[in-house]
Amino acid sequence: MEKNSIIECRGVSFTYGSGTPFEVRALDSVDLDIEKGLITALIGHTGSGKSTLIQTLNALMKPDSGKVLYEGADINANKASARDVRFKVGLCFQYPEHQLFESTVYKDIAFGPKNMGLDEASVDRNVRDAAALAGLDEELFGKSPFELSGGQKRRAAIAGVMAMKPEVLILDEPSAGLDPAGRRDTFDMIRRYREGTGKTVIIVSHSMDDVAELADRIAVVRRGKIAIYGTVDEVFSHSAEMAGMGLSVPEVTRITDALRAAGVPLKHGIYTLSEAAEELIRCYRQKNGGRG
């Protein structure tokens, strides 16, 4: 089946100090297809490029050579599409509270809006869209973002980037950082954003589990290049090249397994806990024929 795509990398490659004695290669031809639509994931250890490639995607980085595709056009032919696809491809870096800046959190989450030009209406009607979008409550729009709580604060400003309506956000790390409550709060903020737009959703991440929950599609990235691409199903079937590469599968993928190893039968591929929870619920019911 064709992907609908809505970004592509052909080939795209970065070296930082070029032609020093510090030189790094931190994206080696680097070949992707962002489906449009889907929550995709970026995973790897620190160092393997997901944050330098994230940065390409909205030209806030330029390739040394190959090519990023917005919708078919190369975003880095001029410095118009540069600006333009800035609009187009939100990014929030890690810890985007910190990013907090205006007096309330109203005028932080207009910010974005109205450094495109829209008139105050829209402006108004972006804020408040993003703002039930990030489960933000309109009694904290005059208060300074500073009294939030940290999920609060990590909401607001992820507000701000979608008060833009890109058709692509990008979220690096949304979960760091947080408690259990802020880091469900941000997972149900996600899928309301996906789910109630429609729009794309890249997310970059070190938890298997956190991608387990959320992704439709995994990027695995090694050493600035995509090791393994897939739907969830078929990048943690690869769980002992994903070992090898200092990574693993899910934590409750590892405890359902040994269950069944140990003789309760499990289904393969539990990723989540909800699986997991349905499928002993199932082998339960079977074992005291269907009651219970």
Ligand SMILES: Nc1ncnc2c1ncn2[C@@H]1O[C@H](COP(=O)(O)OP(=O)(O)O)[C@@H](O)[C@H]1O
Second form
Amino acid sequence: MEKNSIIECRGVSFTYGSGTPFEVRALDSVDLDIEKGLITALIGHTGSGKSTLIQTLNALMKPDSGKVLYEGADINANKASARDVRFKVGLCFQYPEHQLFESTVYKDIAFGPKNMGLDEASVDRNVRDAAALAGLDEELFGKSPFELSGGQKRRAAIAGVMAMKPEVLILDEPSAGLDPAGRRDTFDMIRRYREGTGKTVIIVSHSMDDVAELADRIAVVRRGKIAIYGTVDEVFSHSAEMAGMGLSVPEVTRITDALRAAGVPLKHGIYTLSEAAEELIRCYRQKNGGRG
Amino acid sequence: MFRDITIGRFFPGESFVHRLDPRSKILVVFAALILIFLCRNFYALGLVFLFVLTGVLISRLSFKLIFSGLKTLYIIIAITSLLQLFYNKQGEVLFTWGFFAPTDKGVAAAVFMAVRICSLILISSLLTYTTSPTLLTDALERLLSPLAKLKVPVHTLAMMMTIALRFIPTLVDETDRLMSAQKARGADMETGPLHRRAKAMIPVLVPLFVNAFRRAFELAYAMECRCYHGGDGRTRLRVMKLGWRDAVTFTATAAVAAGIILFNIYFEAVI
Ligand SMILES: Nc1ncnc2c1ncn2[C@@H]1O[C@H](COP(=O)(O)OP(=O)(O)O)[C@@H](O)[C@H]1O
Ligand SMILES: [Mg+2]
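Given the form predicted on its own, state the structure of the form predicted together with this ligand.
Below is the whole assembly, all chains and molecules, this chain first.
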């Protein structure tokens, strides 16, 4: 294998409510490799099957057909393997702040590590590490999680999953419903986690602008199938196809494309604000013959 | 896990039954429930059962669906029938096998009970399957509106019921999601002794209640913002009118009732 995959989906299909009038085929024979150590973004329209897909990756949902392999082994082989994989593949649901329940922030973050059966010292270390990544002050530890601000609640809830130090961290729409500052905090947190631990991350999103800055790989999900998979450049080069799916390239890409069409000699494939700024400065200098 | 329960669910459609006035549906189902209990012999019961089956047929709901609703109650039906076989000592003994000695009357009574329970369940699920919960409470409110004169807060009760019914699916979905979310954090709700499993539900129940209260407050604010002030002086979006379908249904019900009374008089009682 030249690719170093940590999770592999082989023909994974899933149907909700099969046999009732409300039958929905949410996943239709999905093949997907998640590469080790990278940040993979799953993007797609609401209802395309992203949330269903990630729940098959840690055996919360068992595919009707097909297999999910973690490091080459079928995660649904037996009950024990299905529970084991939950500690290796940490899943943080959408609006995770709605699942906080403990009396203090500390206890809530410690819930996962405790369930793993770690000793007290390791639990404490994991909680403090995760809180540091989340940018949560230790003086918040004794507070009730219900007293935190919206952004803090979100980060505390994500910290609860990070504290399990999973090999693969999956986040479902981690920035949904947050203000720009809250979004930035959340993405900084994910970036710090990846840089600090080198672990694999999967984020679900429907915002191109968010994933362009963060992701190494993008998988576009459409009607329960993987429509496009590749690096950020590869995926965004299909911009026409993506527009057909109601997904657009990032805002900055559209602006720089328009500028290029208007005659500004910008390079292709600008996906982040900082890239755009650099490129614009370069063009400006070039135009002024290096004087500017 | 909870999603597979079909009892009390609404399946939208365009059939004759779906388009009946919900008030007539409630009245007819109520009448049918009484009639089912009035039946004394197989002729009468057969007539009611036929009536119920006709309703199921013209509702165009799939039989699979209707009988999957019965599935959870098979045990009750089985137990009731078995009790008749064991303890009904009237009539002639058919055979003996240890202390199991069913009589012919016992067998008849067992079959009778099974058919009766099936009819009861079928007709009541037909009501909820073909009527949206909002229409149902709306119709109940209207049927009970005379009680408002006796200072019974009919509108308030109906509104409470509407809201409760509206939020059942939401709570079911949320329970499912919370269970998954906590399982993802390693909560184990499926193994271990009962008290451990009960304790493992705390991470699900606490957020469930917190979120339910949050939602209740949001709903209350939203209703106040739209100047909701209870039942006095409110007009209705949907005006219910009786039509030919209701006339047909009432006539059929009356005919069945007459038939049952006649059969009860002319034929010997089974139980
Ligand atoms: N619990 C459920 N029961 C029935 N249908 C569902 C359930 N969850 C999702 N679906 C359906 O499955 C499809 C995929 O949903 P989902 O995976 O949540 O998509 P996404 O996360 O991309 O918005 C949708 O059509 C949705 O309506
Ligand atoms: Mg989703």
